[in-house]
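Coming up is one lone chain in structure tokens, specifically the form predicted on its own.
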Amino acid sequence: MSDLATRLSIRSLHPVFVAEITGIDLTVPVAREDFQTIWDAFNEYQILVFRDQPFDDDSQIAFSRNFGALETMEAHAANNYRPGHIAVMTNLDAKGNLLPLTDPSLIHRLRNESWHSDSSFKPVAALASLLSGRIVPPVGGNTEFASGRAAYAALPDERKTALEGLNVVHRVTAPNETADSRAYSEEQKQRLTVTHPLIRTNPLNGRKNLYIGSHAHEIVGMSREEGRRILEELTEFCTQPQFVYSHPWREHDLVIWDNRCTLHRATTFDKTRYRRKLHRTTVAGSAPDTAMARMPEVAT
């Protein structure tokens, strides 16, 4: 093991998930044995927090590729129809000025304040997201995370049995939101409507979790009303305080989360007063899930 790896320290931040890792600079190439520690912690804790990581976009992309190939964003209002590997979560325009609350990008980004899993509307859903705090407000603007794994474990056995084998339709658009629907073309809406199992399993450790969120619209084989009722009930169960961690951002934080087993949402802040800018990279998933049973090759 390298000298750097021996200095890595992992500290739990929540009783059921989330850990902070210190003792490593992620803005430079990471040794394989160091990434092995990170990969193992990612699969165990689901959410990883790293402080004092002053990324630029190139170094963030380079580190993110250790987890696998990166997604390219769909072009839509939230990114000014400019796809790429970096999604910018901000209330600022290109010159750094505050955007009006009526700006289409801010209206679209309100969806981020609902519980969701990134890219669950894609045929192969995302593995991980990495969010870098570039500008953070002094008050508010936390990101909250909920563990679908801990929630599943807390369900009664008969409830787990009833949910096993169910499949859920995920869509890129939010239910009953006409403004959101207009942000996507008909081709995108059709292509980004997919079906995933309600219960997923991490192939590395065999742990099961609920796979739900705001993109989950209905359950295959049920009426829309009954499916929505069950999905909303499960989301409410999953987002109880004992399963939730709220991350207070500091400048240069990096937070990594496992989209396979967690939900997340942004919390609001005074967007007319404070500036906020977070840069996200998203790691594409693999199909089937067993493809991710081993650590990815470290990027060089």
Second form
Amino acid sequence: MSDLATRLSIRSLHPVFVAEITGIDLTVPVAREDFQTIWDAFNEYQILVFRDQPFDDDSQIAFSRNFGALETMEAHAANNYRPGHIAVMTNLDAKGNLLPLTDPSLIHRLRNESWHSDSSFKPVAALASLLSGRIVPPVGGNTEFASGRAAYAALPDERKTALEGLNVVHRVTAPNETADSRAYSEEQKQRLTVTHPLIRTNPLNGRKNLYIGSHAHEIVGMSREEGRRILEELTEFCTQPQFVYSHPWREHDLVIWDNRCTLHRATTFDKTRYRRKLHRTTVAGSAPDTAMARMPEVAT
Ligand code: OGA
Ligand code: MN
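For comparison with the form predicted on its own, kindly provide the form predicted together with ligand OGA.
The next block holds the full complex; its first chain is the one shown before.
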């Protein structure tokens, strides 16, 4: 066992977050000591990159469960209203052909090109997402990540104090996007309008971060305009180049991100020429955050 653990190696990929881990095959059951190393690195680096992990959906789900129980996706056009544990990020139809740019699921996925944290519109937001590169374009289509932790740390102390204790309304739909708004039922829109603190704390290491993104629309107790203005300003601050890592996909990459403290967005590519298909599993969070101070039990 310790033999396995010693082959794991962690290399930082960016000055303020992101590490690549090598020396482990995640497609087969992972020893608890090795998962402890991965869990600790996840809490420290926020984004983990693994290369050469040829997952199928079953092995991806099995590995993801080390982090806890998985979310089931919300029903919408992009999953043919048949959601499961796997969200497919693709510009292909079921036969593998390029979808026309006017296809509703492609239009829905354009939302991913805005900075966001997965499931921030759920009452208990996601802990982690695991994205596996199945088919990747030769150019473009990077996923970009921003560290809400590094951004928070860089704020002046008086700004940190001013932001402490504020709560933010997150919604599944953007109010000004009509196509997007039609994709969800009234029941979903109601259930998926929630409030989260603007500043979150990692229970393992006490590090604080900004918790924002495209689903964050208003600040409780402020006018819509004032809240929006502050959220936009913080998003701009958080997504400055010094806090951003851009991941160029290779086939069989697995990238894991901490949704509690990072934002991410898809970048575009030539969708009329190239194929892209990434499969995501999403690990449910827990409320309150303090429940995640220890490594999770294996979920069933
Ligand atoms: C996601 C996501 C971005 C991408 O899977 O949650 O936002 O680059 N993906 O596909
Ligand atoms: Mn996402």
